[in-house]
Amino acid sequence: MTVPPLPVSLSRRRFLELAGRGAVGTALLAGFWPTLAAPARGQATRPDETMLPTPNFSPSQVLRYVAGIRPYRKKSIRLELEPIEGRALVHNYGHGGGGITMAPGCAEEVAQMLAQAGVEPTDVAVLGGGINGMTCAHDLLLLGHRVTIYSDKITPNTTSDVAGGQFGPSFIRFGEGDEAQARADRMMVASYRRYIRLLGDEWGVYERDNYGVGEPHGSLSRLPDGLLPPVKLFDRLPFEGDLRPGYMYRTLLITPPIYMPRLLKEIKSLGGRAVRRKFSSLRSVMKLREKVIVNCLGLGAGKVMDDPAVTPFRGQLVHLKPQDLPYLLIGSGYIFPRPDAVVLGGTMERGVISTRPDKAMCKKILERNRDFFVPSGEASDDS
């Protein structure tokens, strides 16, 4: 699926008229693209006699070990702006698993909220430095305002840096109702729609085909119907050996290391800054300058704004040798190959905030990994 690219000349101009007249809401960004027309669901099918290559997973492959925090918000993600002391008070946390997903389609509704607000083109403090934080800043550039991001960490040390990457709302909770489905819909097709123009090694965002065993699951049962192109099913999953029933669907893999400074670079371009530091309070943050306050903190969100929603959930990884693997597959956790490593996921740890890895568990996510591509009755190789 391919969408348009924005004219060049309704870019930066455009963005900057309609922030002028306090109309960007649905215009921003997404307002300039056309609607994803609503593909017809796969038949079941077989695959074709070409079997799909299988990862080397020789412990010589692999690179490192990994280990990162998700920032997750036990009633929903927090998206809303709340006036303080005369400041606006913008709040994007929370997100989980999602936070690569949902970033440009958060950023949206941010700059949407100071719009509606009335405010306009000034000096603003984005707290966070992950993608939701420098997504926020891209935009809020763009559209006139003067961007400071102030973080305790910038790529390539940030926690999205370690994310896998696949597109799908993962381990995220939107609220309750439809009034909260909707604005969750309108912000993943935002975000896909950003992502579809970024296509190509200069950002790092490929498509990709994603496997999976059975019926439909996860994440993509939660994407807006129509966003992605047809789910196919197989009686058996193109894989040497393998019997098991499944599917496959069309989606999109955003390469963090290469993502996240690209992005760095582009803020820089329209005059942004990047500057150091730690915030322990809210009194703290309320000391800086800035009358406008962009809340992008993830996990450090729960101390700082006294927020008891917000929960730790470790994930650990593993990287192997890059690989030519032209496909994604969620089965005895996952694979995404990239062009930095192929990663291997993962696991959920509630409550754990080291990012120092487990390598007894990082073991065991190889051998998992490995072990779904053993034909059955075969023992695995725990060479």
Ligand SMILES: Cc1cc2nc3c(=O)[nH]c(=O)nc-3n(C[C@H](O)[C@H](O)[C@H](O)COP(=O)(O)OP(=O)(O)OC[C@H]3O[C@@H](n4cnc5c(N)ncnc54)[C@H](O)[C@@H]3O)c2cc1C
Given for the second form:
Amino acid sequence: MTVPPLPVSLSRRRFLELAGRGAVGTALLAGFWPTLAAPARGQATRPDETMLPTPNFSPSQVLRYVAGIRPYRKKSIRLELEPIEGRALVHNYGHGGGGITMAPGCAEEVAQMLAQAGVEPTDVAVLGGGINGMTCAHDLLLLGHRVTIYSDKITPNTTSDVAGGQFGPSFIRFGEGDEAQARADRMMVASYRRYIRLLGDEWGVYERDNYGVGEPHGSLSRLPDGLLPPVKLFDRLPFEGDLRPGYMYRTLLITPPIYMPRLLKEIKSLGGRAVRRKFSSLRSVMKLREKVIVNCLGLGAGKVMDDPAVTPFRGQLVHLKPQDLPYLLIGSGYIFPRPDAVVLGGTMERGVISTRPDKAMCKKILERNRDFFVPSGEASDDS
Ligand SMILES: Cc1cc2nc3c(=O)[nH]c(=O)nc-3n(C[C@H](O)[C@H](O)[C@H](O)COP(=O)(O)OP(=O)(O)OC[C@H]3O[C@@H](n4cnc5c(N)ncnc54)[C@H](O)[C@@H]3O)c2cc1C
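Structure of the form predicted together with this ligand, please, following the form predicted on its own?
Whole complex next, starting from this chain.
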């Protein structure tokens, strides 16, 4: 049986070609937006009556404090096929703070690498049950492979379950040069297209307006041109009493506590299996019987693959009770209102591997996000 062709992803160049030929309708359907024009400040300032609601930050709203470790890899994610002892070992790890964003695109690259190496549908071992392992398992099952996930933890106990879930490549490196950038763009477009197809409560994927202060910055600038609808600039942000200029772009929010179990259910319905297994080294991996191995061990890849480039970047979050807030906000930290919780975040601690939340720091996260909404000069005593 031959491997069926994978969905074609649009590169930036391909998109511009399509736009030039007037074929943007096709691009639009594919989740790709045609307007590449720079926005003008003050174009679309919201009138006061449509001010956005302020979150309730009172202590009674706090559900929990959470800490997770972003599996960052210096210089670049590792996404390559390594032939080893007559087997194909495909590495897919080091996604830092952008693994939710990149997982579908990376899984498509993995499948492409195997297809290009002439691998016919066979028994595949996927190492790791985070979003990258599960997405690879899912895609390979669809291509006719028989897949077993080997992992010491699975949803809801992986780093992927902890993520905020915004679509944006934060704290992730793709390597240097045009080729690396083109590959990163291709993967981001593929991911975006996949998530757009999964919009809705079943998978916990939503479109959201994301607001920020000042000029557009951060992971937005790393997304391929034209992937998201055009950014809007505001003379003042649409929050009560806020006089700061800012911007808004429409992006995606993926809810890991919904998406992860839904993906596992899908894998099982396709015949995939998940087996509890802990690996201590490459030698222990090589005891597996499968001839094709896909390594999605995240932070664990550092030790198992003896890769010193893997570096932990801890992030801490405060979960508030769910609130009806129809936006995301990058202000003094970030606020991602999801169906399960309002997620407050914005910390990065290099080299810290403890997943025990630091209470003092979590309180700071809450205060910083709350103070974003307090016009300067006003005191607040609700926490
Ligand atoms: C606070 C925080 C906020 C984040 N927010 C976002 C966001 O908004 N958007 C975004 O795109 N990304 C975000 N991320 C990043 C994202 O969570 C990660 O990039 C992503 O989860 C990495 O997925 P993964 O599958 O590669 O790794 P993981 O989810 O860590 O999965 C690795 C798997 O390998 C298994 N494993 C590891 N070592 C071994 C071993 N030795 N033996 C057996 N099994 C092993 C683990 O049990 C696990 O199942 C955030 C991360 C944090 C911490």
